[in-house]
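Below, in structure tokens: the form predicted alone, a single chain.
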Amino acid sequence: MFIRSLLSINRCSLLSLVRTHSTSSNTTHFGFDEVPEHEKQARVNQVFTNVADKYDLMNDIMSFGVHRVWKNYFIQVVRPNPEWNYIDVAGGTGDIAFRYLKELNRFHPSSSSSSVSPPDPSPQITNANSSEKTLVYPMSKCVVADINANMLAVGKQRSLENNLHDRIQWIETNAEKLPFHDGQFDVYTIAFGIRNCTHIDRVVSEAYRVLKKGGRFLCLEFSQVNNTLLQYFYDQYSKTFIPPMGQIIANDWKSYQYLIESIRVFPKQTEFADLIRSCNFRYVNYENLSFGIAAIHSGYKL
């Protein structure tokens, strides 16, 4: 009876006990520190509030611009389609969504006028973080969701500068509980954001919920370098260069220290792939970029 009960536990919930790196059911990691679960989101919010204005500049400095190559390739893997409903989660500054829309323009020029219900010409940010949620339908074929208002404000301003403001719906919400009805999106992306979430398994499960049958989940995230020598130099570079540069460029050492530590505690490629499978995705695979400094994970809802 005990064994039967154990086997009946939801696989995704069981794996979350390991892969959220918690020392108990009430704590989780914040970089190398263990903190109460209810505190992590507030701390992460503060980090991104601090770095929002300099976020993309610091990404250029930290990666010598390579993050742009990764993101461009990521969108090539996505292969945007004008018929899709698309959501980018933890995408506040719009970096991935803009690339998605520009790729659409490149191969499907007429798609620039395609929209479910065009957003306001002066884009507003919908706040869906209230305790009482009413599920909604997407109002645009391109939705950007992020929990941090400062990051979204940067993205909204950039959308105006890039003349993409009328093609994006901006949603302030938690990736663990999106405000959309089931089965609304054809593609869900999350880039360099999932490691900052409190419950990674809940984020993946929520992605599964809002995707249509046949929909695809794609995640671009820092991962584990698969070369011992390169790993050593990468670790030394990260620890000795990035936090000081954060201090110089953004006057913020601690936030960039956290960002480096959060990479170190994120699950390895195979572990993350197993978690995605446990949340019912099929045909799960991953591709290493730059010897595993980053990786693209993919899975389908069938």
Contents of the next structure:
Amino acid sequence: MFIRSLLSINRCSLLSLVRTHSTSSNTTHFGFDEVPEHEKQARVNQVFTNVADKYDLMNDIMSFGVHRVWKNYFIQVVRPNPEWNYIDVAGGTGDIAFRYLKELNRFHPSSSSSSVSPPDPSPQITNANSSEKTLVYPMSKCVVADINANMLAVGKQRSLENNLHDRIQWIETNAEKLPFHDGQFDVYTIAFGIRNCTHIDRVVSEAYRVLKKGGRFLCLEFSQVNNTLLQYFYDQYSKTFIPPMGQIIANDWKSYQYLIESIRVFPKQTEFADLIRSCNFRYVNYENLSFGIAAIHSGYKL
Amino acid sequence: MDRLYGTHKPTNLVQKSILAVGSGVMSILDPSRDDMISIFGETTGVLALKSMQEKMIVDPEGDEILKKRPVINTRTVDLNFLKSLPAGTLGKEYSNFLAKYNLTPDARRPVSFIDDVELAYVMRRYREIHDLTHVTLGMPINMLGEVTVKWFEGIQYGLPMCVLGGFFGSVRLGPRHTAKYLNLTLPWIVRTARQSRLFINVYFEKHWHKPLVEFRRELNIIEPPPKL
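Starting from the form predicted alone, produce the coordinates for the form predicted in complex with its partner chain.
All chains and molecules follow, beginning with the one already shown.
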């Protein structure tokens, strides 16, 4: 394993990228720490269990509310269509799914009838975490998948409050191994979730598998800032403000320290686009938001 | 800055200011957040801790505590032994106190935001002897008892958290307690705090067997007012 990591330094950037973010190495990043792969998932799980109930508040505070603008724009790029089967992965508290459904309501009012079959009075969170081979078909035209039950619980609660609960299927599962048959979805989105996954390439491949031909993969994620001066201020702001605010509001310094580190180790825009292409997506491109603080990557399965 | 001890989280001045202001505000808004109170204490207490450290160095018992750095938790203190001591001794009364209020010495939050190992230890020691301070002064855990102990600690140590806690805590006392407070407790505690020995210098672990009355006399503590 040591020899392999030595050899990887000499390889070209694509392969070394795939190695660090992929299936073959035995350690991976947890923020700036290097941890064994099986540990990353447990640690990420711990982070999100701790932050779940203050998650939305912290997002607002850390980004000064700008994350709402990013997410609104993201949905405009998606351009929801009522005929589509839609899945939002790592969608925990439901921000993207709710925006998707509200956008549908605005432009296609007739589609707002309940579309979960069979009719479900109380929203269930299906647990698909067992590694059996049984695959299922989606029960709704809007599926939200997340690996963490606490985040899903917050999302479920919010969906009850804004009356969208009967249009969403909540499912607890790992993004690297979705429990759906091939070619089920027209659109797959993942927003601010993929950097927490252990094997980014497996997540993208799995997205490819469950998308129909012609389907679109869209990823909204933090990325690298393209301006040196802004980079400096962004770094200072992140390191100085975010962990203390996390301590005061959510009583959790470490999770927010992990957050800022995980942003910095995530591959930059072009590298991530190459990774998406290597999973057979076509017409892959990206768009920077806020000078590269966030970026939307898109690819089609053709 | 590197981590100087196990639970250390290095912070710069801006971060400390954010923590100090934020935790101060949160402690008032949500008094159940005891983590906010401890962080407020750590971020505002450095000067007071330095003065405490200086006073410990010049006192033989205090100096011994600084050198040996004893800690009080269920691994270092044999609670069964304390329970077996005769009634009226420091150890027995401490054991009764823990049992009565269902407390454990393990519940103290670790120190994170103090950037000096010895000062971090002094803060830790201060937290760990808080319950023993209650026992030695004969103060219960109710609001009045806590405010009294905070006054005592504020006068003896000068920690801003204690001073503010005593001050603002007393504003929240109910009418019955306020009367008792103004007439009995406050004059007694101020006099006691000023004339008794500094508690941070007391090596409590060596005095388990001592009867409380004798222990108080050694520390020059006036007996507490009745029926508190």
